[in-house]
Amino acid sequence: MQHVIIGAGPAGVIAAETLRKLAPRSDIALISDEPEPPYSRMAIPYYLVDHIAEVGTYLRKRDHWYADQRIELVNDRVASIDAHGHSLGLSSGHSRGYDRLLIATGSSAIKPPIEGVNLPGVHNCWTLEDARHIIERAQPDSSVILMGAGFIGCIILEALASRGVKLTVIEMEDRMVPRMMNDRSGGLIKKWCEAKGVEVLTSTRVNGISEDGHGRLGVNLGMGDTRPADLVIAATGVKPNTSFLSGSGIEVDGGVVVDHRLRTSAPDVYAAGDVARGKDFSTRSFTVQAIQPTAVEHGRVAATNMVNGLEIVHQGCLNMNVLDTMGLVSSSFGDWEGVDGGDCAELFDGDRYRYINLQFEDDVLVGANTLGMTQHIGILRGLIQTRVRLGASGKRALMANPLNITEAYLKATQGTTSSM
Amino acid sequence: MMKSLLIEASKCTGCLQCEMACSYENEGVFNPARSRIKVFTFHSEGRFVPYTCTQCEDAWCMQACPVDAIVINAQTGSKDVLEDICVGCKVCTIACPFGTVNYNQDSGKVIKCDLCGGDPQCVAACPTAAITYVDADATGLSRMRDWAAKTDNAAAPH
Ligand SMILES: Cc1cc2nc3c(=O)[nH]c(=O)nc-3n(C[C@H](O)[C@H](O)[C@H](O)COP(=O)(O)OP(=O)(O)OC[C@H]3O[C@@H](n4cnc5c(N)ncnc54)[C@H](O)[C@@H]3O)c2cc1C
């Protein structure tokens, strides 16, 4: 059996390893267009601050890992898919057949449609190649403007600040991480950053970027406000890498359309990770989540389904994030904005930068946020994803003190008298 | 035969010797706040529940790690954090449905139970044998394992 995987990010690598375990005799090829060995975008911020070298970002560290696993690594770009003929056209001019195919091509960062976004010195922060450009320009005391304070923007914010640059963050919406935290907690993150010397402009739009003829950039914020910059970073969103699928007949709508088994509309073709419009555990609808845990889960589920005789029906991935903004740790899980008719327990301590928000449907936890907490937060995932009933008293205890999540978990899962 | 921790909460008196031993062994200080095993107190019932990593099969922490910093210890079966490879991204801390991988702000890395390499100090310190280190099959860990399996309803077998 020829298994071919397009894309060597976390989804592709986990899928290849899962296939190797479940189908020991099959051929497995992992095709990626990036020149580096498979690496993790998530590790880029730590490379930016020099905590790790480039090899520190690699998904697998052991020597000869892929060869030992008999996973063939191919450095090429898939230009087209002939779904009827079960074959791929590669940019190098070669073609390649498959029995089962996994599309794990991830997403790419986009730049906003404004003047000057393609000037030298304007970069995304998505690939190792981007990171090298950023390191070159983000020298101590240089001026850096970061467009976008969403999840990715906030993640790289700390790395930039600790390179000793003068940093300004510009966000169109009225708060930081608007899709992960509500206005109270998002407001605390902003206050925290400002206290650390980062200028944060929310509800602000970049109108265009210019260059003064000597390599210095100017970022136009309207009303005559133009900021000088040595480097502008666009963290303004991503889009799934699906352009090579045009003409293949494989259905794309926002991301590659998949069913509960992560099958695409073409026979023997599956999709996983940032490129796939998979099922969301909370909303039960299909959407692109674009997070690492989902890429990993998808990779495992899709690979299992690619093996004859095995089948996993995918119930949906829980949307969850953890974010460290200059030392302030926040997290979000599931339906953190709450559900109709549900209840909410909240604790807000602005002076100490602490916050927790729990959302219930009946006596089941369905969503949560934390700020300033690092202990036992994984239990929130466990409580949400097992849909465990807390019981009236369990829920009452959490409504009274939402910090007691571990106690609630132990009660709900271990009864009150028995041992572990 | 791999061994694992058997925790019998009914025998626990809440003395916190396990937390002391754990923090001393792993962090070099007697400080319950830095222990990998935690004792939870249910005041109204006068009950104590020691709680730590079950070294679960599925090892969500290990799968979610983006840089291969969590590995299986071949001797003990524990899932160990390689400190020099961990970048401190914390994805494992939200992926673990038990909440037993935690971020340590001082070191900028995550910490979790590694069974002290096969000689768990919490066991040695427990005066009432509420924590013992026994053949994996004998432990009542199946309940926690069930919990792990339930979390996997992201991928329930058909
Ligand atoms: C700076 C940064 C920080 C992040 N931090 C977090 C975080 O803290 N938590 C979190 O959950 N997520 C985070 N993410 C997001 C996370 O990295 C992605 O969700 C994850 O990488 C998705 O994995 P994937 O395998 O689906 O895609 P990718 O990792 O994007 O891999 C896809 C690969 O396929 C290749 N490819 C694309 N098209 C083709 C083609 N036609 N032919 C051949 N190869 C192709 C791509 O070049 C790429 O190498 C972060 C991302 C960035 C950039």
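Residue numbers count along the first chain shown, from 1. For the two forms, the rigid core is made up of the largest set of C-alpha atoms that agree within 1.5 Å on superposition. Everything numeric in this text was worked out from a predicted model, so none of it was measured. Compared with the form predicted alone:
For residue 405, the Cα coordinates differ by 2 angstroms or more between these two forms after the core has been superposed.
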The other form holds:
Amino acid sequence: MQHVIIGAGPAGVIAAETLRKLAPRSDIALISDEPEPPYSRMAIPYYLVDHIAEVGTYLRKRDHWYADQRIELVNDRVASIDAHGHSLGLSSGHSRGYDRLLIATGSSAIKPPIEGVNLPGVHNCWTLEDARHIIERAQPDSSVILMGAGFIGCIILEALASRGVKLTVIEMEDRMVPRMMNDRSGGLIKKWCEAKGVEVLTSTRVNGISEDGHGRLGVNLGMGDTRPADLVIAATGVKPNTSFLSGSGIEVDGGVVVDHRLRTSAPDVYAAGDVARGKDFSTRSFTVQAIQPTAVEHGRVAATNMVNGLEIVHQGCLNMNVLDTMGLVSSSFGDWEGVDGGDCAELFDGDRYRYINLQFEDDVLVGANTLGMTQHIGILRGLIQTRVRLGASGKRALMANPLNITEAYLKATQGTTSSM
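Alright, leaving the form predicted in complex with its partner chain aside, put up the form predicted alone.
Partners and other molecules omitted; one chain follows.
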């Protein structure tokens, strides 16, 4: 059996490992268009501050690990897929056949459509190659402008500040991490960063970037405000890598469309990770979740279903994020924005940078936001993911004080809840 995986991120590597365990006699090929061994993008901030070398970002650090596992690493780009003929066209001009194929091509960072965004000195922070350029320019006392204060931007924010640069963060929305935190918590993260010496401009748009001919950049914010910069980093979002699927017959709708077993519309072709529209645990709808825990889970499920005689249904991944922004830990789980007709419990302590927001559907906890609190993160995730009924007393305890999480958990799991 010829198993081919396109993409060497967490989804692809976990899938390859799973296939090797479940199908020890099969041939497995892992195709990547980056020259480095498979690595974790989430480790790049640690590389930026010299906490690890490049090898520290590698997903599997032992020399010859892939060869020892009989996983063939192929450095090439897939240009096309012939789903009917079960073959791939590669940019090198070669072709490759498959019996089962996994599309795990992940996503790519995007740059906003503004003038000057492709000038030298304007970079994403998504690949190791990006990181090398950033290290070269982000020297102590240099001026750095970070466009975007979403999840990706906030991951690299601390690494940039730790390099001793003069950092300005520019975010179009009215708060930081707007797709993860609400107004109150996102506002507290901004206040925290400013107290650490980082300038944060929310509700602000970059209109264009210019260059003075000597490598110095100018970032135009409008109204006569142009900020000088030695480096501009665009952390303004990502998009699934699906362009090579044009003409393949594989259905794409914002991401590769998959079913409950992560099968695509083409026979013997599966998809996993950032590129796939997988099932969301909370909403039960199919959507792209560009987060590493989802990629890992997708890789395991898809690989299992690629093996003859094995088949499991994907129950859906919980949309969850945990973020450390200059020492302030924030988290979001599930339907953190709430559901129609649901109740909400909130506790806010701005002076101590502490916040918690719980969202309910009847007596079930369906979503949560926390800031500056880490002791209850595991219980919150468990309550949301198991959809355990809290009962009247458990919910009442949380509505009175959202920090009564352990009490509510014990009431729910030890059978002491009363019905609503």
